[in-house]
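First comes one chain, alone, set out as structure tokens in the form predicted on its own.
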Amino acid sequence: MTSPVSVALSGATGNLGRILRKALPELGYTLRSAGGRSVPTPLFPNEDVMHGDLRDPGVVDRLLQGVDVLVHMAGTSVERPLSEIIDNNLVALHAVYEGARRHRVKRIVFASSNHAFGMHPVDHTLRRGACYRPDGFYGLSKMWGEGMARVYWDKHGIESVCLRIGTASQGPPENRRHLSTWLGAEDLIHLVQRAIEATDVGYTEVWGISANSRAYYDMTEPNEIGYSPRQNAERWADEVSSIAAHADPVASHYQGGAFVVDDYTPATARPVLARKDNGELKEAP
């Protein structure tokens, strides 16, 4: 009889972490849950809980000792000043991967983001090989994180599954953009389970959304972990199609939505009013 897979979950007190803390033990994994500033209250008798700053190698060692897979959900998840993004999403991620080397962790499931591609227009359907077009420092950090994951597979043999998560929620979509980016809780759990259990993944990326009819991504493209979402945001289309995510029309033009207009320079204030996009010269929006 094989031993259950030992999983560490960082960011256990966040929006995604709260869903996964309940679900992963129910799927048969042994779980160590890590919060940030304070120790999470255990949800079940055998849950191993801890907290601390992941930039600290001692905290990382405590998190990864004896672990098979790390589900890394910790970090800054919204657009913030560059210094905060660097600390939480770059420095801490590097410390986590170095800890994985020390403890011979087999795999890291990394919470990447759709915002690494947020400057693609909404009428573009992206495949996994699409070029990065981050919509801010947060999206840029996820682009960098996927690169970190690639390096640690190529140079150190640590597998990584990068989940390009959309709008994860326990509830229904809330606006028109979510009809394209929504990730339901059931699909989130299935996504992470497949990321933990799939064999011989090496390094790979997966679009982390449900089977949305209006998806910005080509969900018919096969993925290496066998993720096959079943939920679809279109179920709520009649209720939310008229609700814009942001009043600015620029937010409606780009896949990143409201993240795009944060510190956005309008065309009239740019040094060049026309730019080359996909081989054609056009006025910048």
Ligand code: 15L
Second form
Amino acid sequence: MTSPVSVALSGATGNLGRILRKALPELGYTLRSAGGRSVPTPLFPNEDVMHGDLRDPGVVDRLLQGVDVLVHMAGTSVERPLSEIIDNNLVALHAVYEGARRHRVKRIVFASSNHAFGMHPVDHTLRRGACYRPDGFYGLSKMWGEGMARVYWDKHGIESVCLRIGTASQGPPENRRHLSTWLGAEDLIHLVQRAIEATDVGYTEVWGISANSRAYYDMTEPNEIGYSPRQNAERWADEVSSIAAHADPVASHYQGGAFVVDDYTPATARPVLARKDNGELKEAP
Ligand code: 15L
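The form predicted together with the named molecule, contrasted with the form predicted on its own above:
Below, the chain from earlier opens the complete complex, with every other chain and molecule after it.
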């Protein structure tokens, strides 16, 4: 994409937004930052900041006017009741993509999540074409979001890069699962920069984690945007290994960790037991 690229950032006051809001102008992008309930406090004089509910097309118009790329980090980022997830992650996302049509926005960088795959057991190594196995309504909304991104590329020519983000953090990994899912801040910035800059992406997905030795994903598989992570959670493996494993066997068994435990039906209460890959019935944890 030719410079200067005009970028809008939704979710600017969230965990990832706070990192990106500082980094993106430093990388030379013109940035408009949007918060949800309240306007972000400007980081520098004349910073273009705004806020509002993205289900409102007027708010979306204000966000996307004159923008080349939207980095869409807004939405509910944890497991919540379905009605809340539908409002924030489905209805608002649809409003955003419709706004992208009105304003001829070239590309949306969509914050998808590892939780769209959270019901894969931890000993499965996933390639990008792996089947979705969401671990709850939040993960389900990210699966739906990736589907929406594909529709808007196929039908309307709006490009999308779906970032299947793991555990993004400015700090080190905090538990054993993070040794697989961690995304360091430097890699996050590189990931988003590549998602903005890469040419001819059409619709694509990328695993948004660092080069973790214990990744749940096949990170040797090439991605279309040239994301090449340099950080590795393994650097903290000794410290993290001294932390006890998650007490709940369900959380330890599935890639989604603690998200899976929420409203999980144990084996004894299931109408049908889980099946092994060879079709035999097996005990769920
Ligand atoms: C996510 O998708 C969540 O937004 C974040 O809150 C973390 O829980 C992260 O995944 C994770 O899996 O650690």
